[in-house]
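Next comes just one chain, in structure tokens: the form predicted alone.
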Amino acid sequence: MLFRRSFVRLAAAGAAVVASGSQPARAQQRTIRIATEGAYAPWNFTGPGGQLLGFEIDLANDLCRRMNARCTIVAQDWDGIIPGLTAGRYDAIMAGMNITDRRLEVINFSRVYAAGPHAFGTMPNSPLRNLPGAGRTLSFATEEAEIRALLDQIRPLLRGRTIGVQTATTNSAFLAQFFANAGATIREYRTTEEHDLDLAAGRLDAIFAAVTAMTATAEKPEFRGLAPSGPLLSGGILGRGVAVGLRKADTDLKAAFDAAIEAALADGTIRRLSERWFKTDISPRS
């Protein structure tokens, strides 16, 4: 088995940083290939030089620090991420991917490390700055029925109108499920920063986007003015927090990843390079 021999070692030395909370012994390093969009701010990004910035460079690089591994972090194309990892060209995912049953049929993950809601968004003269929903946060494990009434509210005002969202996200998964016969036009995106730029131009009335992207987005100049429309939703179709994707084969990996994940939810690291990178912790609640 892939990574059998290589990281039992390494999963037993991450469960003791969980539970004595110091360092693991030195010991001969593993590599780990890690993929990333590099498109996806805060998350994940490209900086000058080519550079890859965001909350999950920060933080593979502390986890692989605990997992006393040696990483190099890759840009990879959203749409061909899955197949890359499947393929054996990288080891794990770190690019803001949320848990999903269709994701799990052909990948495993960690234990989650980040989880935020999705909106709808807008721009301050957009026609559906003001949707029904304002102001709610709701979950689709809790409270599936009040956000199918809002959602029902919300479908005749999308009539006419043209939303942008990144192809193969939980986002388009939601649009489609819930929105494909509400007469909106539904145009898809390689990357959030390209819907971005279409919204600011004038040429989509809304996104329907990760909360956290959108907050980071609206700190440009370009971008003032795009806030969250309608109620913050998560759960269910939009999965269920963001985590590590792994090959099904890789149980050592992933057991080193979940330890080292515990550590730094445990000592706080999660949360300091949440509000660092988001302005408020997004570390899952449970």
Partner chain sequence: MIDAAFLLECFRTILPGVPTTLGLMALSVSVGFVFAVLLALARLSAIPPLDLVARAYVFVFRGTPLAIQMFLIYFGLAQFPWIRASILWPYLREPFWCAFLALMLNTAAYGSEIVRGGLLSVPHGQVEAARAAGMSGLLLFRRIVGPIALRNALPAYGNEIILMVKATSLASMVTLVEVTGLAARIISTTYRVFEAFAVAAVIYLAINFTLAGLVWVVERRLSPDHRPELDAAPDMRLVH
Contents of the next structure:
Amino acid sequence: MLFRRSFVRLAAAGAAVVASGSQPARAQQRTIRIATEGAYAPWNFTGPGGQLLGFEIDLANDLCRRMNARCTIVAQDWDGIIPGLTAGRYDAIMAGMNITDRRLEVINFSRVYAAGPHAFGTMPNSPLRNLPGAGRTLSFATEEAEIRALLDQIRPLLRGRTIGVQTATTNSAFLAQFFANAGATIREYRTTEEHDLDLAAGRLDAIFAAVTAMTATAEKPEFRGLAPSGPLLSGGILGRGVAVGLRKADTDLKAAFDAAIEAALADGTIRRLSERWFKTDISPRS
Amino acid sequence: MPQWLIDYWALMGFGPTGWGLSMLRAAGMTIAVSSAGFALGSVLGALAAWGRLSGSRIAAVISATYTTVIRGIPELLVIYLVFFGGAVVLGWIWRTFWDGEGFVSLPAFVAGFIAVGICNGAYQAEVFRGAFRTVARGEIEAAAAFGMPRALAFRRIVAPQVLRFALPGLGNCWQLCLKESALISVTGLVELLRQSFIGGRSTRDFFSFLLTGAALYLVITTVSSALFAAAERRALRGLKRA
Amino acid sequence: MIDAAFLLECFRTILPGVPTTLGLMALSVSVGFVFAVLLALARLSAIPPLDLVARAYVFVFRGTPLAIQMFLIYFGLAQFPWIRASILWPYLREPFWCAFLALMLNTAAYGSEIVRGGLLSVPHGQVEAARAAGMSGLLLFRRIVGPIALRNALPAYGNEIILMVKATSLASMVTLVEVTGLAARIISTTYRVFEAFAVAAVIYLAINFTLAGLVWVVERRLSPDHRPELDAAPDMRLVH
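What would the structure be for the form predicted in complex with its partner chain, given that what you showed me was the form predicted alone?
To see the whole picture, the full complex is given below, headed by that same chain.
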């Protein structure tokens, strides 16, 4: 047979079973295919020999256990990850994806399972090493005016500089909104790993990325010294936190994921996984 | 042994942390997806060539449009179309005509070989068309004069000769197919290019991985062109060289 | 359900990529042609080391995918500190020049075979006649061998140019913003596939038909005596 048919079978009782978490397996196990990028350490990445590793891989397995589902995790390039979901190639996305209005037009999200700030990242010799606002953590939700004032200070400094960002992300949307006319060259990369490499090679003066990913990258010897520059930002155009991406029609699956994430937050699993992979707790505050 | 060779072997060997097996598996995938794509290309190419030569105006226009459009746009674009658009179209057909529910999804392998097949078919069509032209009119007429039915004449007289004359061109198409298959890496299929890239990213040693990947491609192209050359010699035996 | 407004938006987004696509193509085809001629001359030089080097070059570049060559140049070379310290780095750090280098080296390999075929196709009698008339060296090449070889190689070279237009799409893989890259960006941000594809396809077809037409005109001009054979409409033939 040429193509694989996949019906997302959702037992009506599924969500209830998940919520209680402890009941023995009932009915038939559902199969959930989860897509991840496999190139976004430490969220999700590809280890030697090609196996998928990272925070989201561990979390996905934990959530699936709670949902009493059989899960297969597949790697899918970032730029095709949402079309792949809507086309039914898989049933869920766990790839460090933030909830945004733009994405909500096309897909739905579970409740947030992680949240972290975003920032410019530079190597020690970069001319953008000391952007104003260093050490401050600001959210568009509550401190938008302050952020805008800071960005106005940063804008002239970027003139003539080259900034790298992953394509089709909240980060690229942020740069497009605030720095499109700053006289800087904005290069879009298919993966963050690629812009990290170009930053270390000196092709880029800065990147704009999630601080969690930046911190993990800085631990590798070739990227020693990679650090955020300027303020750490979150909220608004940078998204409302990382969640499982789901098709709009799959409301039962959303209910199941919501319940499982709730349980994993409640019993400290997400905090534990977060501390293992990020060395800090990035479980959502709300 | 020089140090770089020891390092290289540790990286690309077959030990627990070596990438050798992954690379070979990926090379196998490249061969598999190229072969499937080439086979589909042969079917599409033969159909398109037949369309051009059939005498039917509609068939000729469809075939000419197919070969011209596909040869005029980048393969990468066709791959994006099939990968992203294929599932949308299939899902729609499935839901509309079979009253199905859920989704019909196209695995990366299938999307990949369909895209490569569509691209390659356009080139194979030209090869088949050119080969058909070299079959002497007189032989077909002679067959007809013998009272041989057209289908039989095609099977006994035309097809074997077309295949024989098409072989060198088909060899070129196969090479094209192999190299185009590298672009399927954008769909996430772990073939040789993608595996080289994954290894390069993961170990920060792109150079070793990409060079190894390139060497494996060279091995595949060299072996397959030798096979085609042998097939050509066999097919053309007894034929006088001009 | 054709959404005209969205199609127009796609067109507006993708069109700015055309200069990059064309510039990359024109530059790599022209520099690649010079390199191709040198390679073809090396192959025909009957000097064994030169012939061998050119042969090996063509073998390697035709036997491996362009994508892997481009990645090798962009990511592979950049990993060596001594390259980043070299005088080439100001060029190699730019994605445009990396893409150019890969495309140029690649087309030179294919082009050299076409040029070699063209040179081999020059009838020996014509060369002898020119020699008898006292021509030699550069003059002979400029007046007799060059034009005839060019005329014979032009159809195949025209094809190579079209293949190069298509090949520039790979530059999107090394962050260059050209037609295919912009189309892919629309797909990944709007999640709509067909409109961006259609617009990009139309742009490529327009470029390639124009180029095929130009080649056809040049071909006719170069060969007044061969006009009857060339009256057929321009056709994009297979060369590789």
